[in-house]
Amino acid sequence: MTTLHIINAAPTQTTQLSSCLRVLSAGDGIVFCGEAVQALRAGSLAAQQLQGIDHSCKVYALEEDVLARAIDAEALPVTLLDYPAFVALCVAYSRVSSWT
């Protein structure tokens, strides 16, 4: 059973990302939205952590949030989503877990 993990807080402000990475399983996905997209900044500790995850796990981010924060997400294998794609992704996974 695969899980889509939704992270919404900046990695420097909470432990959402590190907690999520501890329970991440093969085939799971992570969506970064809001301030959590700061994890995609090149050279950040969070970006380094993401490079070490299982390659069967997918990383996504809301494009609107990435653009609003002028983040170059090309350094990581991340798929940018609009809101309709985000909703479709939530339906595609067996479970959805929002880290708050």
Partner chain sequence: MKFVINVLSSSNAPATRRALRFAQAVLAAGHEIVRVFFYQDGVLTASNNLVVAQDQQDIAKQWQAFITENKLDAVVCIAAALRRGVLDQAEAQRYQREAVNLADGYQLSGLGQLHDALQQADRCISFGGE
Contents of the next structure:
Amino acid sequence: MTTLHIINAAPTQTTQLSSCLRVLSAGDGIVFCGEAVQALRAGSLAAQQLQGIDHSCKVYALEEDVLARAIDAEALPVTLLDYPAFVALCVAYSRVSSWT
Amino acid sequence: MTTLHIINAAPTQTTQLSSCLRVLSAGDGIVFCGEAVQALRAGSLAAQQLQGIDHSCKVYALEEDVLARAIDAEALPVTLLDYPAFVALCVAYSRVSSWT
Amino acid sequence: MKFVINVLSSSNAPATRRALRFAQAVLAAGHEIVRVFFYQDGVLTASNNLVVAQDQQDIAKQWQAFITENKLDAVVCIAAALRRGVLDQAEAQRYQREAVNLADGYQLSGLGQLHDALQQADRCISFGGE
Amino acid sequence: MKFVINVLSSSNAPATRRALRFAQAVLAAGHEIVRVFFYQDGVLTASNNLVVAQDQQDIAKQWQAFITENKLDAVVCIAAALRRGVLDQAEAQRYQREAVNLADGYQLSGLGQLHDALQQADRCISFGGE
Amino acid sequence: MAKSVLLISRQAPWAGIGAAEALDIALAAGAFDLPLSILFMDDGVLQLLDQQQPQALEQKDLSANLQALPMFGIEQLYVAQHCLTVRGLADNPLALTAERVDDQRIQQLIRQHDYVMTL
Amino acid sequence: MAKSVLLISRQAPWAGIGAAEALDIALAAGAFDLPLSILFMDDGVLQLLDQQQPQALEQKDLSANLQALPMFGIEQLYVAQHCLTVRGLADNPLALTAERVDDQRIQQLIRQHDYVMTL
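For comparison with the form predicted alone, please write out the form predicted together with its partner chain.
Now the full complex is given, and it begins with the chain already shown.
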């Protein structure tokens, strides 16, 4: 009964990411898309928040958003998604929570 | 040649307030309106940011926004404004910077 | 699997393009879309008056084409649409406005349609913000 | 003193009501409003299709009345309006849309009108966000 | 059995119509007798503050809609205690009876519902 | 003498049309030969990053508009170094020639212009 969390706000609007991280259960996943992918930029303040994440939780990012913003996602253990993979993930988890 | 800064975003969207505070010159003023007045709530994390403000800078708040949100503004040295006073302030300072 | 797609942003927000690409991938994978529900600023996506510069993607037009081609059930929340100025023939008449600007393929209806869709579906994905 | 008022949010945002109450106080204090400029989502305030619930303030209607009664120069940025679906007669015709939804009292024009107003004025106050 | 929704309301009450539109989703669920719980989180916790005066902003009072929730059968109301605390409201009385919940309880709530909708 | 504008651009480049609409204000000033400076601040500093690929999002490349600024006579371009630093971009090359400025210089810039417009 795991949940896939989707976040899309810039990490500078901090409550979306930090609230999501607080209520993450073991086995949940997070998809970063839109401006939220800025949190994956190595050396950013936001990237530090992500270090403490439970190891049972997987982190994903929408590839197009990472490419558009010239982010080197290799610095973090992040799986890049295209839309078919994004849809498959939504099926794989029991529910989806969009932190719009 | 002082500037009147207007901020209206919730302090949880932190960059508006913190950026404004970084670039405040001596003698400038800040008007809190809309959700930004939440920063005036005693005991909030945002209210602590305001403690360090230069003493030559005056802090104002739109009275209607303070009333609507049940904030006890007495905890801080804040001058409450109605709209005529708000207009007069815009005249008194040399320019107005709205951090929309 | 059965999906509900919830669009909460205007056509100018990247989230609304993301919602469309996601919805296209849902159908391409053989899943079903029970309903697309437009709420909050999402109702602006259903305006027929949007004019997009030639060198830019017309996401509202693409949404409309996607809905029409796949005969999707596309419901625009009527209360949210009224306050944002998106009216069909009946509402324009009721409130005495001349401009009917709800695009073809969309229906104005209530929030009950969202809940009804949720009861039929397995997953609901919302796209809002930027 | 001469003011320019810049409205950047839709009529549903508190900022747009704040802009109106501020503008009213500007005139009440004997100052002049050179121009009210509607940009970004502010152009949605100039839609004639907005329908507000009876128990709520109709800020768009109040803006229109304020502009008309005081014969203010109210300019809506044409590029911002096109992408948000607010069209006057000429633009609706140019882009073959049936719905003319720019309210009376507003004119569509370019960003040059903002700069022109700034050159004439002493203060510019923007109201955007929430 | 009807599928259940956890509605997470994150918008401040007087920052536009977002909070009211989130509540409308709850009221609609109640009208159709569908199971829906509300969790007030982030700036959404401000909706529950006592002594607010929206008439100062010429706004419709959201608290009427909030008070209507139980009449519509929406009785599972939760508020994130952490979000109250960081806003200096840890011990403030609430205008509405809502269970104060910690992060672990929120994790449980999410798992107990079929859908999560955040507005 | 014409009145001058300091345009503070705070929006990220691919987070909607905000950044493009801010730039349009600058381009219009240039077209009318009016003095305007731009300060990129907060998420706005991301507009200046090199190697971005907006075509991945099927978006129009904002950098064309940025490159057009000098041609329109808009040559006073500044970027807040602090905002680059907190985003992990302190030493990154910029796609456009802009002067990196600290808080004190920003205070000066604000005082040197007749108007400040923030978008």
